[in-house]
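We begin with a single chain expressed as structure tokens, specifically the form predicted alone.
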Amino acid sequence: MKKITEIAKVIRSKNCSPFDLTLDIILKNRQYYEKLKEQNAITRDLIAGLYRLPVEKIGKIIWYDPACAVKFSIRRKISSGAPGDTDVYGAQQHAPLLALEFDI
């Protein structure tokens, strides 16, 4: 088993609109990327479980071959900048991804 922090060079989140976050996992090399893609290791169900959200709140998983990256979006619970929002830029929402481990 390898932790995501061992196989990814970038794990980040950011706003893609006031209502959605986009999350990116950029793998260190093509081998890790192809293995995860082949295993379909990152799914909407997996992300929904990590973030404790209904699967409908998770956007399409996009495997972006040129960058060895996996991208997806999450519907924000509260819009960016609204009263009660704790991360107006959406830059600190990647933390649940850090718990991921894969058999590669």
The other form holds:
Amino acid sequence: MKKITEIAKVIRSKNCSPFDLTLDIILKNRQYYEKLKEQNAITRDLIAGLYRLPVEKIGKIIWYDPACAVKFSIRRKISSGAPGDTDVYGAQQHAPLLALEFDI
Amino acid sequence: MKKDILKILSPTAILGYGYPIESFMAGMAEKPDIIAVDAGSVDPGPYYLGSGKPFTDRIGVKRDLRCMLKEACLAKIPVVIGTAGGSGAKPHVEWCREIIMEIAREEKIAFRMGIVYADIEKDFVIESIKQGRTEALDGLPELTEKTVMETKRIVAQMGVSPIIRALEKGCDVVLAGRAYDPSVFAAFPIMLGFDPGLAIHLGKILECAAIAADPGSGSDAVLGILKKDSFILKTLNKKRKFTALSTAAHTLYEKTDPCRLPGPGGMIDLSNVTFTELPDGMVEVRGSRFVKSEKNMIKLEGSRCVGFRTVSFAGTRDPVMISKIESIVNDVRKQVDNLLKAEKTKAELNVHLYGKNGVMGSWEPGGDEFVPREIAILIEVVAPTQEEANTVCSITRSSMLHYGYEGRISTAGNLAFPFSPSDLQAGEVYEFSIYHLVEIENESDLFRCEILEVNGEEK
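Please give the other form, namely the form predicted together with its partner chain, since only the form predicted alone has been shown so far.
Let's see the whole complex now, leading with the same chain.
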């Protein structure tokens, strides 16, 4: 088992619009990336579980070969900066991903 | 095509964020054909568009602009500024214009300035709704006339055409309101006949200045070299280089899908792009394609005022209180609700528990189980008037301070306040009300352009 923090160099979240967040995981090398992609190790169900959300709130998982990266979007609870929002830039919603471990 | 190669200097990711003068001058030594800069973003939230206030600092913006304008005048090359003042509505553009006029007088420089406004009339939007020409982005509510009427200010993200029109009129400086970020960089090369796919993709990278380099930075200058079939990215600071990976990874940034980036009038298709590393930390990019869409759509942005905010901030270190914080907050909320009902006051109350789940709320994987040593409690009230917000915040704060929860042994007060006064008025609160597409006939008709002869030597 490998912790995600051992195999990824970037794990981040950010607004991609005032209504959606986009989360990126950039792997340290192509070997790690190919293995995760082969195993389909990141799925909408996995992310929905991590964020305690229904799977419909999770966007398509996109594997992006040129950057050894996998990404997906999440619909915000509250639009950026509206009353009740807690993260205007959406830059601190990545932490649940840090608990992931993979059998690679 | 008159030119085979076009060089674009991007000094900084957001005007006002600064850049090392050495990097900028290294860029000028490359003899760029244009300096372009993005001056805004929706990231800081809906307040700035709604209130008409800039989110960048005036001194920072003036410092960044001074050097750009002086050097561009000397080199006789155009400067394009997009999304002026942070949100690119009229008050933001006027704010930036005033700064430019000050610099012109102080530096005694003269130039022709084109000011392109991005403000959209409500009548136009309502007419567009009636004709079925507006479109909601996936899963978001449709735009209604009511929403338009409630919206304080509406802007549209301009594509390249309105900027090109100003450049064609011989403007040395183009000061544009809200613009799709890459347009600011892509307008000039597209006007000269360069490939729009490459020009827009290059613009998408340059609008973030050195963020796509390694190590990345939003406050360092970079150079884009556009050719017929490719473009090259070059850093201007020896500390950084572009790599194939850093450049590819940047296409992910703040985007839903890295292969298809929609913008005004079409999208860039990056599914067949190649990144090739060249010597000296440069990267060459090929294969970016612009795909024109059937309908000419641009994006509208609008923000409406939803009330006034008052906040109060305090900590608790009491383990008994911490162990039952959720039920205490609920009880206080009920007390406050009852008082509000009696007084017929409407307000939204949010109690943020920092140290527990203040950042992620219900998304927090541990739920409510985690027990911290201390909790920062942020009471946030949004009400129709500042006075009502003050009142509700005051009631909530005092109820929380003296609330006699079960098992309480610390009977003098439940909260540690860092400040006196404990309550802070935060003024108007906005939310994004419009983030929709609208189909248009002619882009240049929508974005009004004003030409100004600026002569800093005249009194």
